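One chain comes next, on its own, written out as structure tokens in the form predicted on its own.
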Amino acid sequence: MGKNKAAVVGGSVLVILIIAAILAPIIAPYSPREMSYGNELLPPGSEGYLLGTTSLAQDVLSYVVYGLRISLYVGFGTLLLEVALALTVGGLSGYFGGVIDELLMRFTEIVMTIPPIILLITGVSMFGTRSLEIIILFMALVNWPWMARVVRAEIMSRKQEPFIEEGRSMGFSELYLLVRYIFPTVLSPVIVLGTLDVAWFILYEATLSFLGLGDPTSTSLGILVSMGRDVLTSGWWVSFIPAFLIFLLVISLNLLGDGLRDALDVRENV
């Protein structure tokens, strides 16, 4: 990956953003929801407000560094749950085949026929009280089929390898062989696909928050973008700065994912 300059840039930007999120309590001069009445819509560079303020007199810098935490928490939290679901369904389907494969893949195809964002909005809208955990759960539930199919394909191509046959002859159970010897061999495509999926999860959460379907108690970047849409002419920075950070997160993850795909020699169709 070191030879892929774009991937190095993407990885470097992602690391910087992660560090900024971790150091949010140190970087943020104010509480992200603190309102300093009389300082509404101050432009970037104003004394005491490096990135300006919102129409509610909230410090934009403080809001966005804490917003990065939300985006990364949602992105990687959803990824962990997605990987668990994909490895379970794809692993069982690819390794055991037969009726199990048929049933699981038909269910997977049904989920894949519905656009994820439609399923996500419908699912989240069912709850009167929305939290980040509910959003993470539903994002994982609507996105796991693609990764599950990749896992299934990889396992089907590897389950007849000689070392698996040797394990069977030594009396190891099928489940032990699957978890101990086959799952590690499919990590490369899962890592690549997972890196790209995190970018989608961040976009999904920002979209839900922009539409008013996110967690209203969070400092989501999508909420800040939504707050600024009514003051685009007088306070462009309120929407532009969080939108730009979302862009940086997404593009850095995509560049990193492309670099990992080349470095790990993952097939292009993954």
Second form
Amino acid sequence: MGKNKAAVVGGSVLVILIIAAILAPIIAPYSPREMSYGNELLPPGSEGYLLGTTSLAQDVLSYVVYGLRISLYVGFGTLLLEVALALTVGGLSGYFGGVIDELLMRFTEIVMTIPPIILLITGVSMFGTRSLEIIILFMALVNWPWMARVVRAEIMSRKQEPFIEEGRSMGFSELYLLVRYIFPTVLSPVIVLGTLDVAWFILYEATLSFLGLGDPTSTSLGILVSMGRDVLTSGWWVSFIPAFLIFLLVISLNLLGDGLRDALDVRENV
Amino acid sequence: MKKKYIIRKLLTAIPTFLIATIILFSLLHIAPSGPVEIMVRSSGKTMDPGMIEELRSQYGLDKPLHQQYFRWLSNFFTGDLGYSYVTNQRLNSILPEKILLTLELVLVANVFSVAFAVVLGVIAAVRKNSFLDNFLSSFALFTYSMPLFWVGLLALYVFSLKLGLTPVGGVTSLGKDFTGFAAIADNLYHLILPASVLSLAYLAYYFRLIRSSMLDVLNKEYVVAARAKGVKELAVIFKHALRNALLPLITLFAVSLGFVLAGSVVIETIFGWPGLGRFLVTAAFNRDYTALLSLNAIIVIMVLFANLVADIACAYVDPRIKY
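Given the form predicted on its own above, I would also like to look at the protein as it appears in the form predicted together with its partner chain.
Then the entire complex follows, led off by the chain already shown.
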């Protein structure tokens, strides 16, 4: 399968999942955490419970479509914040160079010495009430350095190109050149990296929730997987269905990101 | 010359360590409630504000933040890692064993995954776009995209619960006093499943790195030149290409330590492996300040050490690096 085809498949699966998340209230037969006593651990295909029920008699289908919303919200929400941070730090560093660059890049390297998941667990744990927004905030705070470095490198190589010099000599303002000519070239690598990062964010949030360090009031897919952990033999579907959805989200984003890398001709950045 | 280079690298690690721990320290102190309040809450008792104040001063928590930081720092470097507020144990007495357990798990997983990744990565790159390459690359993408906790649960379900081949968790069999060789065998029996799951995750990650690094090198002029002058294909691959492809990977392996530790956090939790990762999760769950700070500091030191080793290794392997 060619990369483009794979990317199209990835993109389509992603779109379907996004539509399912948007239509959650229509798809879900019950409210996501409604318990109907007497219907505990029904297998998938049971009447009225297409994907089965949990040990608390919650409908798995209703739970997971709302869970998709959480994953997508967290994934794309973090992306916005990450891009804002990375463009600011990477932009300042790359454009001004000199001492500012030196300081910002030293700081970036220091943040990178603490492994993201460790920093994330430590940071998030300090809050007694962990809302999704706090998780988003910390995921962006631990992940921006990688993107900032790409932005910086791109801007550094762009600002020296002859057409920028020419623009300067023609009397265009620096701000105009920056917004009109320099930032657009940064866009391609940011889109590619961003797509792959959303996959990471979704995985991170699910992992946090699985470990019991997520937002306990949310309908996170990770929480459902962790609930299913206790009934692995008697109710495999409780953990496997939400885990499979996370996998679908992540692989479709990875396929899309890889395809975009080829399409936008961004050099491989291992 | 090399000595100077190593010393310079060592010296730059010091400010990095200080700033990283200051960041962590501040992070731990922006929380709305302090360790004493958490202790009180976790004990389930109520305490009057006077008692809380007393406890705070007993632990030195009423001092200004910078004093608290320096106290922690000087203790850390004199080998006193502090006191876990939650388990009521000295970290010095519990951490070393946990570090060893994590190292055991992570090293075994890494040895297997790196060995397989090099072989498979080279094959995939040399036979680019062949059926085998497509199969391996798709398999890697698949594994890479699977949440690790899911792979862990799947393995637990199939091998431990359904087939009964492996234990469901822990490091040794409880209630059995094995000695000598039997103890080691028992430990390995417990290690095999978590280590296999972990190496599968690492394998996918390393495979992608090695394949793309190898593809880069195979297009280089010196490889084309070697082929043109009639060097045997195997020699081209192993002597000319692979050696150069592994160079950037030395640094990458050091950077991958974060990925490696992340994997071990999840796997240790699922398989009840009482190492650093599981301790981190427990400490985070209980907001165990000192434990978190000292644990993070140890991890930062591990990362800095790995980077240093990678820098030195690169300097020895690659004559182009200037000192």
